[in-house]
Amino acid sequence: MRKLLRRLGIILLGLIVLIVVVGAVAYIIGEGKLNKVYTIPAQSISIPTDQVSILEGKRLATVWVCTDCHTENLSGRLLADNPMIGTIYTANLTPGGELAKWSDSDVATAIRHGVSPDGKALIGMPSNDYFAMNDADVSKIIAFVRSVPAVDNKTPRPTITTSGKILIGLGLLPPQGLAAAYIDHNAAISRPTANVSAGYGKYLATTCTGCHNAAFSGGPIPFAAPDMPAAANLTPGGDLAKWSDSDFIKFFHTGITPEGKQIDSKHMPWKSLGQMTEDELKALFLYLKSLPAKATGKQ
């Protein structure tokens, strides 16, 4: 019996070391993704300053769900505060915060790739579903956010936890909280013309991924508050299968589904989302319907 006690032992001390070696390691390499500087090439991009050009920006920055994380009126809110990852705040992107000292280039390189001016990642910006977003869009959405009115609203910088480094090291952190990580940065992009088709739908679906998954198959989003309802699954291996195009511009416009639950636009942000044209929103419809069916959670 003691030597079987005295094994065990042996055996529990080994498994604690090496635990404590992998977070060590994990956590090194956490720090190094967090320090690390991106050398991103300027963004050549004229921003418009005609009034149908900043009304336009408005909408694509409600559609593309910056008004969500950064507010309606662009001043930050906090956006996670997670004792296993850390605290976010979302940038004060009026003329009142740090973004009135950045160039456009800096501006559309922080949607695009993530990254801030001092070359470091962004944390908690969403890029991997930005970074094939086009000029159009890119500069009227640039040319709203300058034409906001400054709110005095000082937003912390991030803070991010022991267990939240280690995290980011084993590359268990979801793509959207260090984007810049996850994103090829000189990878060829298409940018698609908007059209009702699905490879157009498919460039509008990028914003679904970060609580849908990239297979789009839904499930629980990780690290989500604990009242965050799962994602549902949008392939044809889910409800979404059963819906015609005009049961999905009537949610978007409604939140109610064709089979009468009403969806909490805080959980789902169907009323952000149906700013969307009917037109993209049939493409975005179309691009889904042409996915490989999967089970719920399964990428």
Ligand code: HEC
The other form holds:
Amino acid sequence: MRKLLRRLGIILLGLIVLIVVVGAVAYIIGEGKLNKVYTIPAQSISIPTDQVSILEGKRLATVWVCTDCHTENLSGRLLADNPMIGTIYTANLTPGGELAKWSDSDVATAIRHGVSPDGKALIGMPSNDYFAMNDADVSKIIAFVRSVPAVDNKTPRPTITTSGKILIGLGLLPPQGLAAAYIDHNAAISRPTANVSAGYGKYLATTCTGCHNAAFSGGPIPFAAPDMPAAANLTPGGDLAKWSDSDFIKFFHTGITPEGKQIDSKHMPWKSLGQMTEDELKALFLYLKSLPAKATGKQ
Ligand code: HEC
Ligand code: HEC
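May I ask for the structure of the form predicted together with the ligand now, the form predicted alone having been displayed?
Below, the chain from earlier opens the complete complex, with every other chain and molecule after it.
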């Protein structure tokens, strides 16, 4: 009996040592990922200044949910305060923030690559969704960002807890947590042109993947607030298989599904996404219908 206990004790001790060692190694890897310096070539991009482009940039910033995170007036806010990960504020993008000192190329690099001018990865900025954004869209969004009035709001840089660094080291944070580490920065990008096609819908659907997952099969959203419902299955394996084009468009204008469910725009940002044009929504629906049917939550 005593021998058995001693053996169990040794096994337990071994396990604890193993966990501590794995944790320490993951922590070091996590720190490395956070401190990695990226060299991104300057983006040659010219920013329009006319009112029509600025208004279109505002619509795009809504559709690509920039305003959900950075707020309506772009002054930034507390995005997440989770002891497992850390405290994440979104940046103040108005001339009252740091962006006033950045070149347009710096801003484009932050949007598409998730890298700030010091070469460090931005934390919690979902550039993996924006990597393929075409020049026309990026330049109009920047035109809008440059046009807003200055707001004096100091948003601290995100701070990551020890367990957050371990999660990053183990690769367990969703990609938007540290997008620069997940983007193949040298990949040749095919930037699609706007038309009513599944191909263009695929480009627009990048905004959905953060919540509905890369396979669009839905399920619980990783690291979401406890009151957040599971995301719906958008593949033909879910309710959408029975929706018509007009059901889909109506949903993005009202938040009401053909099944009669009213969806809260704080859970599913249909009000922002509903600023897509009817052609964009049609393209998006064409793409979702072209996906292989998946069971909910199956990737
Ligand atoms: C999921 C929330 C989220 C969304 C959506 C989002 N951002 Fe961000 N963004 C952040 C966070 C968080 C930071 C701060 C990152 C840091 O300081 O490391 C940030 C930083 C930035 C920065 C760098 C600014 C600075 O001072 O460091 C720019 C530029 C930016 N975002 C632009 C955009 C634009 C444009 C869009 C839409 C196309 C967008 N963001 C969408 C969360 C978001
Ligand atoms: C911030 C997270 C988030 C984003 C981004 C998001 N969704 Fe959702 N979506 C949800 C959640 C959560 C639900 C389920 C809400 C509920 O059940 O109350 C949902 C529900 C839906 C529904 C209702 C489906 C049904 O069967 O009832 C549709 C349609 C939908 N989303 C489409 C999209 C599309 C298309 C995009 C991208 C253009 C998108 N969503 C982006 C979180 C999100």
